[in-house]
Structure formats: structure tokens, C-alpha cells
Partner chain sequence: MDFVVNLLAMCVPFSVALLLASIGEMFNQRAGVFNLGCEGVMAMGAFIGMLVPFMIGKGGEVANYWNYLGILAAVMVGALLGLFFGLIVVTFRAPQGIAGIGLQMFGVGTAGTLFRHFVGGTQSVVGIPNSPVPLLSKIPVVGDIFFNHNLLVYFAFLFVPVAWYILFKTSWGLKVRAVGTYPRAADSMGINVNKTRYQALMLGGALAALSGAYLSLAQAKMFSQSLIAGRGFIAVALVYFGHWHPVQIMGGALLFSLAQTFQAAIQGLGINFPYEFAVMLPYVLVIVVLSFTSRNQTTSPSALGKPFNREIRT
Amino acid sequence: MEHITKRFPGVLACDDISIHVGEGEVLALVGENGAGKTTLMNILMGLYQQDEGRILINGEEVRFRGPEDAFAAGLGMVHQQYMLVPNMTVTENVALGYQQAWKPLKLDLKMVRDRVIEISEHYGLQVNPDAYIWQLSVGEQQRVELVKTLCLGARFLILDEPTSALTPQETDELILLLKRMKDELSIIFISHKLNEVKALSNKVTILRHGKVVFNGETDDYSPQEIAALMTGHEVQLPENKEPDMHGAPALVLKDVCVRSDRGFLALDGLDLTVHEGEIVGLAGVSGNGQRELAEAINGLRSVERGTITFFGVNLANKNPYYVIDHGMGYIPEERNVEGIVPPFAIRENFILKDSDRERFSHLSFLKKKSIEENAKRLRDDFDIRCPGTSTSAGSLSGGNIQKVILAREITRAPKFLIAVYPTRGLDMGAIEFIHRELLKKRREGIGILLVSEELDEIINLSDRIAVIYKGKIQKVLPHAEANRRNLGILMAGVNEDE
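Would you output the structure of this chain only, in the form predicted alone?
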């Protein structure tokens, strides 16, 4: 890609960017949220058209009118925000782009289904070909994206945060798989996880504010040096080394049973207690009931049996407004669907839960000045990259959408906070900031349930770590006893105490 420039209203997303990827080479493309990485790759895949510059494949200039042209040229992309049709099955989603299955007057779905099974088994990417996309967790949907791209026969692979929803074991397997595939494929790998960048890539390119600020050989730099080049300062992730606050129970779940969208018990007699002033990390492979647990607590999913006691009040089967009114903060897994209203302005998304409060309205009329002042303060405090507070939230990069949700939930003065993958898709500088904010809330005496598959994040921040497997808590470990090995074993369903 040579001298690529792309402008959006009020934003210069890509500013004269040039990158080069050789045959059998892995280029890591890194940078802070909103640096232009995803926009650049969307141009390469024909989803956007560049304003200036050109793309060359094997020395010949190409201009893709759409993704189908990119597929035909052997390019495939696993998007950060999945490109799947929710009310279709996994097989049907793959079939949409699988030209070999389209016969005269017939679509050979059996052939596609067999191909999905073959690819998923070959690469160890477990997916159910008959499941509807809307029934799957975010992690499972990302696996579907990867299987879909491999089914379409990509020879040049673009991976936009492919491991953000995978467990450490799955991530290690994916890195090994991609290393083996380097002989056959060229890869552009976008990731904020710099250990993965080091493990996989040959070269690294760093973007900042839409410009290339660094090019180099990956082996010549440590993860810490790459992080410093990305952010402009040394990044040091904080750890929870503070004394136990011995707070009273804030959230107590007893014998909770909840059904999944597919009808089976996603939570099957789950017990868990979180105290005031402690962070309890919930570790587990995606799809073991984390989503259903968070939704049941927040009134988004019915509870078949059991109690969810929140400061003495049973929240089971209460509506979301009731839960919010009692002081619950919630950072959801589905940020685009549950976390924001995409067409609304950023300033409106900041007050979604407080629009009827006296601070932002009077006699049902919104106080525009107060809303604007609040939005500007949160935008600056949380470093949300956007042209202005009137920008629609849905037009932001994934990481900046996450910052909008975090800013709203953390600053509402909640009595308790449920954080589901709070740093997914965030750069190292933003992760450092969010971790400090969570520890600050802990010091204020707020209980936090932290749902994450990032074991380093859970180990660094949690006072206690609960491992969930098939809807039950396998074991709760104190911080001092937790390490990547024993958590990984428990996440796989093996309890060494039994």
C-alpha cells in the first residue's frame, strides 16, 4: 500500500500511509485506539475507497470495488467487529461468500457444512455449524469469523484483534497455527497484545494519529519498547497489592439457574459472593455462562431458580431500570448492541442512564449545557478520539466505543460494578488507565465483578478469582494462589481437588 490517504468528515483517518508485506511474511500493525489501523485494512479489503494512494499485489496495481474483489484476489479478513448475519446459522454465514457452493438453482449447504467441520477440526477451532449467530458469545463469533475466512481459501490473511476473545491456551494454539501457515500465507496482524506481536511477526509498523511513526524488525525491540513507541511514554500496568478491605457482602448469588438462548442451562446452580471493596475476577473459556450471568444480574435475562441478593434486595427477575436504580454499573460484552445507541451522539450516550436526573433534565426538558459540559469532560478525561461530542457513537473505532461505555459507567458513582471484558480492543496506554480506574473504585469501597479471559488482567487486579465452567463455579482462589497454569487447568474443567 503506497501513500494511502483517507478522510472522513472532521477526521484524517489515514495520512499518507505506506506499508509493504512480503511473501510468507507477518507484519504486525500496532497503534493506539483510533490510530487508523482498521480503516487502512478496510481500504485494503475494498470496504472503503482511498482518497489518494494505490494498492499493489505482486507488483500490479489493483482497485477493489468491494470485498468480493478482495476475496477473488486471495485476501481474507477477520474483523474486530464481526461481519456476520445474526439470524443465520454458522453454515449459512460461510455459504454467503462460498462461491463453490452456489450451483444453478441450488445452494449446496451440506457441502458448506462439511467444509466448516473440516476446517474447524483441522485447525482446532471449535464451532457448531448449526448454531445461529445470535446464540453465540462474542468469543464464539470470532471463532466463526476465522473459520469463515479460512473456508474461503484466503492466501493473504488480515487479522484485526483475532485473539481478543480467546483463552490463553486458544491464543497459544492460534499463534502456533499462524506460524505454521506462514509458509503458505502472508499475514497482517493487528493486535494490542505485544507478546503476541513478538511471538508471531517479522516486522512491526506503528501508527499514531493516522501516520506511520515507526517501522522496524520485531526481534530488535521488546514489548515494553514497542508500547513506549506506541504511546510516547513507558507503560506500566498496575497491580492490586492493597490490603483486604473486609467489606460486607455486596452481591450474593445462591443456586442461580439461567437458560441460554439455545434452551439449555447456561448457569446450573451457581454460587458466588462479592464483597464491598474487593475485585472478584471471573475466569473461564468464552461460552461457559459468563454472558448469561451478567445479563441475569442486570435484569436482561430471566432466572429460573435461585436468588441474586444485592445489598439485601433480591434482583432476580427485576427489570433493568430497577437494577440501575439500585446502583448497579454494567460494562456489557456486546458493546455495540447493549453498551451504546450507535446513532446517538457521544454526549447522549454518556447520559443514557441519567437522562431523567435533575443534573441533566428539568421538567422533562434536557439541560443541553450540562450535557455538553459533561461530555467534554469525559472525552478529555478518558482520551476518547473523536471530532466532537456530537459525533455518533457508532462511527467511532471499537476501542473508543469501549472508552465511552467505561466513562459513563465508572463516573456514575455506582454502588457495584460488573465489568465484562472491559479492556477488550484497547491499546496498552488505555488498558493502564482503565486498570488504575478499577483499582481506584476498589479503594472507594465499591465491589467489582471482573469478567475476563485475559489471565494477566485477572491475576493483576483481583483479590479473589472464581473459575466458571459449564455454568458452575469450579473453584474460588485467593490472589496469592492463582497462576496461569492452575487457572488454565480449572478453565478446562479439571478440578485437581476432586
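Positions refer to the first chain, counted from 1. These numbers come from a predicted model, not from an experiment. So that the term is clear: the rigid core is the largest set of C-alpha atoms that superpose within 1.5 Å between two forms. What changes on going to the form predicted in complex with the partner chain:
After superposition on the rigid core, the Cα atom of residue 145 is displaced by 2 Å or more between these two forms. Residue 106 shows a C-alpha shift of 2 Å or greater between these two forms [criterion: core-superposed Cα displacement of 2 Å]. In this overlay on the rigid core, residue 156 has a C-alpha that sits 2 Å or more away from its partner position between these two forms.
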Contents of the next structure:
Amino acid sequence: MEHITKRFPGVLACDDISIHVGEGEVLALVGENGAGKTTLMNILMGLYQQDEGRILINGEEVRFRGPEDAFAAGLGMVHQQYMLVPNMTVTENVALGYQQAWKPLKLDLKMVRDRVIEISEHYGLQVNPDAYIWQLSVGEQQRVELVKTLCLGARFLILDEPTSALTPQETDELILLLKRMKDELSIIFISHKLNEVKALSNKVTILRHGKVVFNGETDDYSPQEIAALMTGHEVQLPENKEPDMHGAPALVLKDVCVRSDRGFLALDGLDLTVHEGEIVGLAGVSGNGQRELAEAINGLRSVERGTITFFGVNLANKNPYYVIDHGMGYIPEERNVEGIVPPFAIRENFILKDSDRERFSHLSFLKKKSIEENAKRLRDDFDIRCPGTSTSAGSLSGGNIQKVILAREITRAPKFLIAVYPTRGLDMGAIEFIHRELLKKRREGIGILLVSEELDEIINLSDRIAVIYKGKIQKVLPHAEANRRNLGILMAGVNEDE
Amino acid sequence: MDFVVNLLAMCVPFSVALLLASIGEMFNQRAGVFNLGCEGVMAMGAFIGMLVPFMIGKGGEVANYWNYLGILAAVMVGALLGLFFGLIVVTFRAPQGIAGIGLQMFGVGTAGTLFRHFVGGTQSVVGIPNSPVPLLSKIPVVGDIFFNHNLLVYFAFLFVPVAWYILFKTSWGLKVRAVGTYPRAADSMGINVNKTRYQALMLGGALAALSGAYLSLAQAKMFSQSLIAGRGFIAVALVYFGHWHPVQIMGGALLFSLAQTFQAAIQGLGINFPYEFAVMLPYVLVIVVLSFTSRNQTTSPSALGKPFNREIRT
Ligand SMILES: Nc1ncnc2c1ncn2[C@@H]1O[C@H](COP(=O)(O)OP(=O)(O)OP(=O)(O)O)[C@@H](O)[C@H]1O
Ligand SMILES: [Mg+2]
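Starting from the form predicted alone shown above, please give the structure in the form predicted in complex with the partner chain.
Everything in the complex follows now, all chains and molecules, and the chain you saw is the first one.
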């Protein structure tokens, strides 16, 4: 790709970018949130048309009118937001692009199914061809995406943050798999996790504000150096080394039982206490009840049994408004669905929970000026990359959407904060910033329940670490006793005491 | 017993117009386009369908193939109207609800005006005769209910499994479903979202017009401006009722028609009962059933009503 430039209304997403990838090479593309990585790859796939610049494959200039042309040239992409139709089976999703199976009067699903099985066996990627997408976990969907792309005959793979929603084990598996595949394929790999970049890539290109700021061989640089090049300053993730605040209990869960969407008990007699001025990390493989726990506390899921005491009031089976009104802050897992209203302006998303407070409205009339001021301040404080505060939140890059939610929840001055995977999809600089903010809140005496799969994040920030397994708290460890090894064992369901 | 057989034998042909139109609307909605203009397309179909044999025979007897030529013309006009609607809502991305109401008024109005110009007052046509199926129509009870109708009735019911096959077993059907549920994913797989929507709209328009022509040529055997009488809107409701599935839609069409024929019959019996309530019955039935069955997230085309633009996120 040479001299690619792409503008969106109010943003220059790609500014004269040139990259090149040789056969059998793995290029890592890194850069801050909103640097233009996804946009550049969408141009390569023919989904967007560049305003300037050209694309060359094997020395020949190509013009893709759409992804079908890119497929024909052997390109394939796993998108940041998965491109799977939820109410179709895996086979049907693959068939959407598998034109050999499109017979005039019949869709040859059997042929597609055989192909899926062939590919998944060849690469050791386990998928069930007959499962519906909505039945699959994020990790399984990730595998389906990969199988789908390979089924369509990709020789050149583009992976846009493939690991951001995977569990650590799944990530390791994927990295191993990609290492095996790189003998046969060329890969462009986008990730914010620099150890993955180190493990996998030969070359690394860093984008900032739509420009290439660095090109080099991966082996010559350490992850710290890459992070520094990416953000422009040394990145030092903060650690929680502060004294115990001896706060009063803020949130006390007793014997909580909650059912999941599929009807089984997702929380099965869970007990947990979080004090004021304390960060409790909830570690665990996702799908062990974290989601249901956060929803139950926030009034989004009914509680079968048990109590959720929050500063003396029981929150079980209350509505979300009641919970918010009592001072609960919540950073949800599904940012696009629960965290923002995508077509609303950024400034409107900032006041979703406070629109009827005197600060932003008077007698039900919104105060335009203070809303705008608030938006400008949060945008600058949290470094949200956007053309203006009236841009729709849905058009932002994935990491910037996450920052919108974080900015709103942290600055609402809640009495307590539940943060579910708060740094998913964020770049290193942003993670550093968010971690500092969370620690600042702790110092202000606010209790925080931090749900995460990143063990480093949990170990760095938490005063105490609770490990959840199959809807129960397996064990609670003080910060000093926790390390990656014993947490990993507990997360797998083994309790050393027994 | 005779009463029941009669009722059922009447209900089957009565449901055909609804069935064809709502299967057409189902294809539209499966592709993500909400077409409230169904009523207007039906009116145009009804008018064009009867115009051809009327012009030939001036209301008198004509050879049967002129009827079918009328139907062919109606179907083509319907497909064109679908294309036109596609231009408005797919290419120009107009809000679909408003555009649909516009199409409805355009169709009903144009059909009425042209009718007054070319035909004048209400005129009956000879229309399409019944073609009993040999042997089968002689079976007691069943024969009268299912096998003693005109060809369009057989066609409509045979089209239900065909529609099912198209939707679930062909590559085009797969594209239609993907485009209506998650157009961005379909697009990323190299499927032309807009083209697929255009195609679905043309098929839907053709079926709506066929349904209209059925009303004028086979059911009422005449055209008047109020011939369609809201059936286009009922057809839209039946699509929800039937959860976007052809067989369930057929069930809905039959149920609604049964209620219709039933209420007509009790009025005929002369029971002392305000007829307004009887007329309400089928509509109340639809509302009640809709409100109990509408929460099915897994089948509904979730991109319904949303224009697609590749370069605009979410
Ligand atoms: N379709 C669009 N319409 C308007 N603006 C867009 C669109 N797509 C991207 N942008 C803007 O272009 C910039 C680059 O976005 P892009 O998604 O490429 O970032 P990214 O590097 O992938 O970030 P992240 O790591 O957060 O995914 C952002 O400022 C974003 O707001
Ligand atoms: Mg991105």
C-alpha cells in the first residue's frame, strides 16, 4: 500500500500511509486508539475507497470495488467487530462467501460443511459446523471467523485485534496457531498487546494520528520501547502500593443465586464484600458468572436468592434507576449495546445517567451550555479522538467508545464503581491512564469491583483478589499472596486447601 | 356439518390474496426493507390485471389467456413498483415508513384515476373460472375445501413451500436473510447488499401485484377503488404474525380468512347481534395473537427498516 489517504467528515483517518508486507511475513500494526488501523485495513479489503494512494499486489496495481475482489486476490480479514450473522449456523455463515457452493437452484450446504470440517482439521481449529452463532462464546466465534476466512482461500490474513476479547488461554492457543500458519500465509496482525506482537511478528509499523511514525524489525525492540514509540512517552503501568484504607463495607453480597440466559444457575450462593477505598479484583475465566454478577448488582437481572447490601440498602431485584440513584457506577462489558447509545452524540452519551439532574437540565429543559462544557472537558481529559462533541458515538473507533464510557462513569462521582473488563481494546497509553484514574478513585475512598481477565491488571491494582469459578467465589487472596501461578490454578477450579 | 364445510371451502380462496401479498412482504422484510406500500402495489395489480381482459372483451366473454396476460402485466408492473421503491429507500435511503405510505397512496390513487379514465364506472369482468382438480375434487368434504378452486389458488398454496425453499435452501435466500439481519457482515463477505434488497423488493412487488390481480380477476371479478380494503396492511401484520416464516404466514392468512368468512356467515344467519362487532372479530383476533407471539428475537430480521451505508459506522 502506498501513500494511502482517507478522510471522514471532520477526521483525517489515514494520512499518506505506506506499508508493505512480503510473502511469509508477519507485520504487526500497532498504534493508539483511533490511529487509523482499522480504516487502513478496510481500505485494503475494498470496504472503503481511499481518497488517494494505490495498492499493489505482487507489483501490480489493483483496485478493489468490494471485498469480493479482495477475496479473489487471496486476501481475507478477521474484523475487530465480528462479522457473523447471529441467527445462522457456522456453515451458513461460511456459505455466504463460498461461491463455489452456489448452485443455480440449490445451495450446496453439504459441500460447505465438508470444507469447514476440512479446514478446521487442517489447522486444528475446533468448530462445530452446525452450531448457531448466538450459541457460541466470544472465543468460539473468533475461531469461526478464522475458519471462515481460511475457507474462502485466503493466502494473506488480516487480523484486527483478534485477541482483545479472548481469555488468556485462548490467546495463547491463537498465537501458537498463527505461528504454525505463518509458514503458509502472510499476516497483518493488529494488537494493543505488545507481548503478542513480540511473539508473532517479524516487522512492526506504528501509526499515530493516521501517520506512520515508525517502521522496524520486531526483534530489535523490546515491548517497552515499542510502547514508548507508540505513545511518545515512557509507559509505566502504575501499581497499587498504597496503605490499607480500613474502609467500612460498601457492597456486601450474601448467598446470591442468579440464573443465566440459558436458565442454569450462573451464580450459585456467591459471597463477597468490598470495602470503601478498596479495589477488589474479580479474577476468573470469562463465563463463570462475572457478567451475571455485574448485571444482578445493577438491577439488570433478577436475583433468585440472597441479598446485595449496598450502604445499608438491599439492591436485589431493584430497577437500574434505583441502583444508579444510590450511587453505583457501572462500566459494562458490551460497550456498544449497554454502554452507549450509538447514534447519539458523544456529549449526549456523557449525560445519559444524569440528564435529569440540576447540573444538566432545569425543569426538564436541557442546559446546552453545561452539557457542551462537560463534553469538552471529558474529551480533553480522557484524550478521546473525535471530530467534535456532536459526532455520533457509534462512529468512533472501538477504543474511543470505551473511553467515552469510562469518562462518564468515573467522573459521575459515584460512591462505588463496578468495572467489567475496563481496558479491553485500549492502547497502552490509555490503559496507563485508566489505571491511574482507578487508583485515584480508590484514594478518594471509593470501593471498586474490578472484573478482568488480565491477571497483570488485577495483580497490579487490587488490594484483594477474589477468584470466581462456576458462580462461586473460590478463594479471596490478599494482594501480597497473589501471583500469576496460584491465581491460574484457582481460576481453573482447583482449590489448594482441599 | 355443511355449514362448516362451506365455511372452510370459502375461507381457502378468500385467504389467497393475503397469502400472496404477505409472502411478498416477507421477502421484503427478510431483506431488511419494511414496505408499507403493499396496499398500493396491490391496487395497481388489481387494476392492470383486469384492464387487459376488459380492453379486449369490453366486459364480455374473452378467451381465458387474456386473463393470464393481464396477470402477467400486473406482475411486471408490481416488480417495477418494487424497483421504484428500492430506488427511494435503498439508493436514496429515505425513511421506509414514510416512503411506504407514499407508495400506498401513489398506487391506490393512480389505479383509481386510470380506472376512471380507461374504464369509467364499476364494471365486472368474467374473470378466471374454477378448475376443479380431476378426481381429487370428487372426494367428499376435502374435495370441496381444497380442490375445487381456480388455478391461482393452487398456485398460491404451492408457492408456500417454494418460498420456503428459496429462503432456506438457495444461495439467494441465504443472501436475503444475511442482508436483513446483519448487512455489514454480508457486505464484508462480498455480498452486494443493495442489489439483494432490490431483488427482494421486485419479488415482493410482483407477488403483491399478483395478489391484487387475484382479487380483481378471480375473487371479486371486478375493480373498484375500495377493492383492496386494507388487505395490504393486514398482509404486513401477518408477516409479523407468522414470524417471517412462509408456513406460519400461511397459517395466519388462513386463520384471518376463517374469522372473516365466519363473521360474514353469522351475519348471514340473521342472528340478532350488532354486525359491527362481527366485522371487528378478525382484526381483534390479529391484535390479540400478535401481542402474545411477537417476542421472538431469534427469527426477526434485526436490520429491518435500517438503510445500509458501508462508510457509516453502526
Ligand atoms: N465510518 C467512519 N465514519 C466517520 N469516522 C470514522 C469512520 N471510521 C473511522 N472513523 C474515524 O477515523 C479514525 C480512525 O479510526 P479507526 O477505527 O481506524 O481506529 P483504530 O486505529 O482501529 O482504533 P482502535 O484501536 O480503537 O480500534 C477515528 O478517529 C474514527 O473516529
Ligand atoms: Mg480498530
